[in-house]
Structures are given as structure tokens and as C-alpha cells.
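Next up: just one chain, as C-alpha cells, the form predicted on its own.
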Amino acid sequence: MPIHVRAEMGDYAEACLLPGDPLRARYIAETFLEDVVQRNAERGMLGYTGTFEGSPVSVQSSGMGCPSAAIVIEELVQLGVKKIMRVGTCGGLQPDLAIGDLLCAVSSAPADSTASHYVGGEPHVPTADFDLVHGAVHHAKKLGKPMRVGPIVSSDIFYQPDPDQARRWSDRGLLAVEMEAAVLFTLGALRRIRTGCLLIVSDVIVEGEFVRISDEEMRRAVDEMTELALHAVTA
């Protein structure tokens, strides 16, 4: 048994959802799923397994930044999970997206030292799993719900103290920062596991006025998020 995801081989499914906060797991569990049973509560960390239109799926909170995810992440492959689709929220960083806007990230610049210290500092570029991508696509044009794909940024910093660095990495042509990604995709890689990661536009963090999403858009679009994620990893 994992020390963190206290469960036994089977209880979790071979494809799992990974939002960050606790709290979107259980909601993802109580409203998407059915035949739900709660897997995990250690440390708060609430994980749960259910069906899906008839398929096996999980979900399983993964706390924030890269440190926390690694954690969750291993012990789910311990668990033989096969899949995991982080569904999450980012800080948008081309002037063109709005608040609440669906992205995929196609890869992840790591900005942040966990994926790093995993390769042992060489150069690597954490990258999603193709199928996830395109069926991640292909559902959104089936769903109509449009989705800007794209690279992200993982950032190890949420209260960044350089003024300029979203710009410069919005001038790099990167579409959002968000916490989680660059580990998942990297261990993705490492353990041969298929990965993926849609987000939400929570804020956009170049050019204008700094706005943050009401809870309603955010309710809303974590509904479209959470359905397009489950035909995806499910597929």
C-alpha cells in the first residue's frame, strides 16, 4: 500500500483524472460518475473510483505544484493506473484568451525543479501522450466546445516576484502557467504511462487589468472541462 494514496492494487481504475484541489475531486466524483467509492482521504488528499458511461475511471486529487503531484503520481502508478488526465486551472498568457477559455497543452516548459531533478538536469521537453491530444480534440469538435492547443508553462512560484517574466514567456509563444504539468507529462515518459492536461483560463496575466473568474464561470467551465476530459481518457 502507497504511503500517501492509501489504497490497494484495483481500487483505483487504469484511467484517472488529477485536479488539483480536493474538493473538485469529490465534486467530479458526486456529479459525473456513478457507483463511486471513495479511495483515498489521507492527508486530505481525496481520491475516488467510479464509471463513466459504463467505463471504469478515477479521480484522484493531487495537491498543488510539482513536489505534491510527483507524489500522487508515483503512487498511482503503484497502483496501476495507466492514464492520467490532470484537469486544472492556468493563468492565460496570450492577450487573446478570455477567462474561462479550454486549453490542452501538447508539452510544458519546466519552470520548475522537480521535473529537472528527474532527468537529472538534462534537457527534456515533458510532453503529453498523442492519443490523449487528438482524442482530447476530437471530442471537443464532437462536444462543439472550442480549445485552444498548445505549450504551457509549469511554474514552481503561484506569487511570481519578476514583473516581466509572463511576458517574456508569453513573447515564447506559450499559452498559459499553471503548476503540475511538466512533473506529469516527465514521469509520463519515465514510467511509461499515457498523460494529458486540459485547463481552464482562470485569469489572464498579460496586457490589461489583472481579472480573476466569478464562481459561476468557473463552476460552468469546470463542467465542460471535467466531460471533455472523462470521453477522453476513457476513449
Contents of the next structure:
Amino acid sequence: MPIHVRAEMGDYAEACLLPGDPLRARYIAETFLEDVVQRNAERGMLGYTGTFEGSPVSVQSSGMGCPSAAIVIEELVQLGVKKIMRVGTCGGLQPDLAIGDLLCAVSSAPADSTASHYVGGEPHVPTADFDLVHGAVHHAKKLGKPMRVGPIVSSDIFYQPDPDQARRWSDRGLLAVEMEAAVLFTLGALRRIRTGCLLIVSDVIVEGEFVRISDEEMRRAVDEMTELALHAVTA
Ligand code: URA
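Condition change, the form predicted on its own to the form predicted in complex with uracil:
Let's see the whole complex now, leading with the same chain.
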């Protein structure tokens, strides 16, 4: 039995959603899944298994940042999980992105040491699984949900001390900043599992001011993203 995800082989479905927030994991399980069983509560990292439209699926919280996410992802792999879709939030880096917009990452620049340590510091492009990206795009179109698709960056700092960092990322075409996708995609390659990442823009910088999503906008956006993620991982 792994140390932090205290479950046995077979307790988790092969397809798993990975929100950062434990309470979002519980919300997703209670709102979208049927026949739900709680599989983990160690360190408050809530995890559940149930079914979505008849297909087995799990939802497990990763915590914040690549070090925490890496522990959880490694242990999910030990438990037989083969497909992981992160469902999270991000800061928008492009001027045409608005609060509540939905993104699908194709790759994530590793501005984080955990992802870099996994590849011994060598150049590596943490990249999402094409089938999961394709599935998410297909289902977004089918459900009539606009979604931006492109590269993002995973940072190990939320309160960025460099006031010019966001502009440099933006100038390089990165859509958004978050904190877990780079290690998820790197472990996807190393452990031979499929990984993807859907994100809601939860904050943007407008004229130097940090603007944050409202609770109501967040709930609506989480519902849309979760529905899409569940269709993509169970397809
Ligand atoms: N919003 C940000 O600005 N950064 C994150 O890492 C997540 C949400």
C-alpha cells in the first residue's frame, strides 16, 4: 500500500481526474459520479472512485505544486492508474483570455525544479497525450464549449517576486501559468501513462492589478470543465 494514497490495487479506476484541491475532488465525486466510494483521506488528500455514464473513474486531489503532485501521481501509477487528467486553475497570460475561460494544455514549460530533476536537468518538453487533448477538443466542440488549446508554464512560485516574469512568458506565447502540469506530463512520459490538463482561468493581471474569479463563476466553470474531462478520460 502506498504511503500517501492509502489504497490497494484495484481501488482506483484506470481513468482518474486530478484536481489540486481536496474539496474539489469531493465536489466532483458527489456531483458527477455514481456509486462513489472514498478511497483516500491520508493528509486530507481526498480520493474517490465511482462511475460516470457507466464507466469506472476516480478523482484524486494532488495538493499544490509539482512536489506534492509528483508523490500522488507516482502512487496512482503504483495503484494501476493509466490515464490522468488534471482539472485545475491558472493565471491567464494572454490579453485575450478572460476570467472563467477554459484551456487545454498541449505542453508545459517546466519553471519548476521537480519536473527538471526527474530528467536530470536535461532539456525536455513535458507534453500532454495527444489522444486526451484530441478527445477534450472533440468533446468541447460537441458540447458547444469554447476552449483554447496551447502551451502553458508550470511555476514553483505562486507569489511571483519578479514583476516582469508574466510578460516574458506571455511574449513567448504561453497561455497560462499553473503549478502541476509539467511534472504530470513528465511522469506521463517516464511511467508510460496518458496525461492531460484542463484549466479554468481563475485570475488575470489587468493594468497591473490581480483580478480573481468570483465563487459563482468558479462553480460554473468547474462544472463545465469536469464534464468535459470526464468525457475525455472515459472515451
Ligand atoms: N493562478 C495563478 O496565477 N497561478 C497558479 O498557479 C494558479 C492559479
